[in-house]
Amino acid sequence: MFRRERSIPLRGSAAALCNNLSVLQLPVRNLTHFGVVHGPSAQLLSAAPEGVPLAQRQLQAKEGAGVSPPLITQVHWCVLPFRVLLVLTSHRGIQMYESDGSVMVYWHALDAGDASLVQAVFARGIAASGHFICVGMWSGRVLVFDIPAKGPNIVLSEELAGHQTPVTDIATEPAQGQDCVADVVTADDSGLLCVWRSGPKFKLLTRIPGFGVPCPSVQLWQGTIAAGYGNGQVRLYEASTGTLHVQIDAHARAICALDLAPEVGKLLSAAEDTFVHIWKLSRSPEGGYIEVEHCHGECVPDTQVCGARFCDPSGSSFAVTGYDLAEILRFSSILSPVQQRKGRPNWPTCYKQRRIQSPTAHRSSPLPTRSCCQHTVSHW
């Protein structure tokens, strides 16, 4: 169970963009950084554990060529092995800053030469993999930047061509020295997922076809892809093969954000239906299939949710932003740390390679169903 904590006020409101919240926890300093996009600016806030804002900074999109101020599309902290960079994407380019936003260390202008007159030009989708930072483009390309241990000598090392429609999101996880491991996944407006292996040269391992709806948000955990779609579904795939394991009818409207707590395998999903759900992912030790447990559902009344993130790797707290909402909502678990590690007591149902319908996703299913602990479960 989670309870509402003190909100963090914003100078402006959050723009209606998917994944419009970034969180960076600094345990050594007992601080948490939050980043939110509003039009041509990004708001950066530092807060104490009690939610007291300690510092705020506002970053503007670099204007480049053009008359009107460019709109920022995403802000995201990229945690590399040797440094942390703050990355902003906009309709004009890609900006990289030191983690506190004080110094811009790199600027990459977008080339609109191959865009049609009616096509919007922008960058969107940011993730770090090893010493690389990957950024998605309106054209479907993914730019891979090689980041040095320090200094501004950042190099565009590669452009990945796997998508035909604009990239929506990118997710990564540490490869941990394994060969042929799938450690990067990219998503686009058609719902297509491309799975890559990072390295000096990125390699496309597999494509997971879409089914007619966008995939605004994607996550990667222990070789499992969690993809959130515009029809409210969350689908879990095997990253190495593209095999569909679980389909969850999680929300009644489009999903706008997914996040993972890697230490415990918790998945957070947020959507335009005003709900935030938390799920527990695990692998069966016997068969290796994916198991899913529904942990918590939180309604944010009268709010078009546009961003949601865990605030710590154990998933004991999370934050939510909403369109035209001038605050960051915070929620924390009322379970003890021991219960957090073990999982919620008495979770009633475990779903194994099934189609699950959330209590808030009121839609019919053509498959035979049965009622089970207020969830509608349909077997594949």
The other form holds:
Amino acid sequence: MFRRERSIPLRGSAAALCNNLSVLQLPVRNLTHFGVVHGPSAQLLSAAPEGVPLAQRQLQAKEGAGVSPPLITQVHWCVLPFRVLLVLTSHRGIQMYESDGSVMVYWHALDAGDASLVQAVFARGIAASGHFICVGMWSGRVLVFDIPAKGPNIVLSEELAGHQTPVTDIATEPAQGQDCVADVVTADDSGLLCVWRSGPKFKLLTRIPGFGVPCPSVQLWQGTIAAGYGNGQVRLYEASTGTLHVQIDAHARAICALDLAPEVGKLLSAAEDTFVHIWKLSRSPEGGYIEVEHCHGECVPDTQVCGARFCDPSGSSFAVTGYDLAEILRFSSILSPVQQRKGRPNWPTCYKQRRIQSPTAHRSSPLPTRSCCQHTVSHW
Amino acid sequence: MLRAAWRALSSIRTQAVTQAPVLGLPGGGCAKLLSVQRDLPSRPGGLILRAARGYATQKPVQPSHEDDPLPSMLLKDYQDIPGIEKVDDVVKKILSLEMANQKEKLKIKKEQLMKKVVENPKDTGSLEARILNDIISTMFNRKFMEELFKPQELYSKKALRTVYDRLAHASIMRLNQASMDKDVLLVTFNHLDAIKGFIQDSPTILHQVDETFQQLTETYGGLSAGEFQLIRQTLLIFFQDLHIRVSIFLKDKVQNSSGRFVLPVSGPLPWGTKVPGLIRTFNHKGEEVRKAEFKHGGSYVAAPKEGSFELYGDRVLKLGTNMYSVNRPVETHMSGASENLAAQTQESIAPNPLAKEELNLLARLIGGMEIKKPSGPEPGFRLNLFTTDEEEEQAALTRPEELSYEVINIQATQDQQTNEELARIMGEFEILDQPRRSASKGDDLLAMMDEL
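Next, report the structure of the form predicted together with the partner chain; the form predicted alone has already been given.
In what comes next, the whole complex appears, and the chain from above leads the way.
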């Protein structure tokens, strides 16, 4: 069902962190941005749909107090209503850049004040919720930054206290418009999940205990939390109440990344056992319960996967990074998106662009050739 | 570790009383890096240096030639090719230690030494075992261990390389297989168990190792799984981008030829992980509503029991056990000292298939050789007995003029020789009585071919 596409080469190999791949999809400009952490530096590159790398940039972790060079823990693009920011978390602090990584707009140094000598100090876990950006810390606190529509005037608005162990990942979902709707989930090293409602003051709604198994990755979709655990399980909870709905024994090793394609309800899980699985989430018609169906499993041989993301909103292609691998592996569905979706077909962007550019040429020229993209379009 | 032992031995041979540069690596460089970060009273490199020095001054050992390898033994690279015994005597002689230089002899001697040490763990009287004991007792010295256990940041590659050059363990490179995080601790315990096996008869050293064990349990036993993950991820940063191929790993198919480790998709699962394949659905009351299965592509079995974290116990985990132990199904052909991070890439098994090809070529050449006068610039087949073309040109330049030679055009495809012709050539192909000691093997062969 999926075939391997051309890999995108990286300048430095990927580090063995969790969630070590961030993808920013720009369908309007026909570009995809990828971000991978190498160690003390992070690599950003933008690629055309066929995987041809176009531009490349490396960002270094900002030095602060300390002896050894600081290591980056995560890089993530935050899509806010009026702008897109790139956030880098490291063992020294939090750096925020413009979406292409050109200008640093904000730097927040970590305060190691109350950390004991044995504890490592770092920031990890990045997500955007409305006009806030939430970043987790080694202490379990979550920093909430208020981002203005333009400019560097970023303010630390709140510090959430819900966790006792280092935060691993944060997931958010656009608010559905009603009251009491959970739209932020934070996870930590003990497996505890905290469910919040965002706003000028964040409110803690529920806690879901984890029994000591770390939860490296978490996602939120239509009020359902999908959490991947260190023992290879993926569990789906109801966000508002915290009840467990589905438990999947998905992987043989610790899960390192989860991603969602929210338009179609597809969940991607990747683990260190070299497997990547795609699941279809749906609501059952009778009780409205969440149901899971396994769509596809892909084995990436001899690769300790450390990051996986969908590359387009319909979930028909995804990218994978592996520890010590100096390339981003890409996979895409063999079925064309026209065949995949039911209902009105969504014309692919490249076709739309061609139409806008030369309406007369369309009538006289033949079908868009295969070399443009893998979409097949029926001629009118 | 054993490489350090070998170095110590070889340095003893060259000088009766050792001077400062015993172990080759400057202890000063190591100290500088470490003391910048912490005020260490003792330097790990220095301790080993001191031990080796102390050992050397106590018992000046004269280099002995009794246990030199036999001159009829084959070169190391050609030893384990299947069918090597059936090869012609002449070829065997060429490839034997008779013709070889000192370096080859040393290689074989090193290997024999290694075999002796590993095969006789109970033999504490022998020289090799005594060295091992000394090194282990230095390594587990209390003060050193205390310093090591202080929480500190990851050293740079250079500093750690210095330390690891002396304290080498082959199985540390299997770190990226250790999954459920307590596995890392079990792997360390496996290492310690193996070390204890080496030093069974010496109670003081055993006590030291036990103390280290306890310190390990104290420090790391209380860590959570998440903290272990962080330790593991930090250690993996150290190993990132090192694609050093280690021959025993290549032989065991643990590493493939590109340097990447093989991650098996079958086998036992870590303790606490269930076999993948099950989807269980619950309703809001917590009752199981549905159970479905999916195909997950690997073939795993659940772990039989949890590994023991006690001083003595069944670790269950196979990672970290001694890869050099004798009772392994693989043929015990240990390629040099225990490989460590500073292992050279020339130690990979690539020469073996190459050696086979060379042998084949030689056999073909002897079978179908035709000597004729150089008749113009025929492309033909140019035999290069040197590693690079430049070397060949250089050798050609430095050859004395009296040893002129004709260009021998070898047409390996044509096989027109009759048996008599073959016998004549073989008769002329005789070995000189005294093998000449020349700078390269190539010169010898060329000179021999001149006599044809």
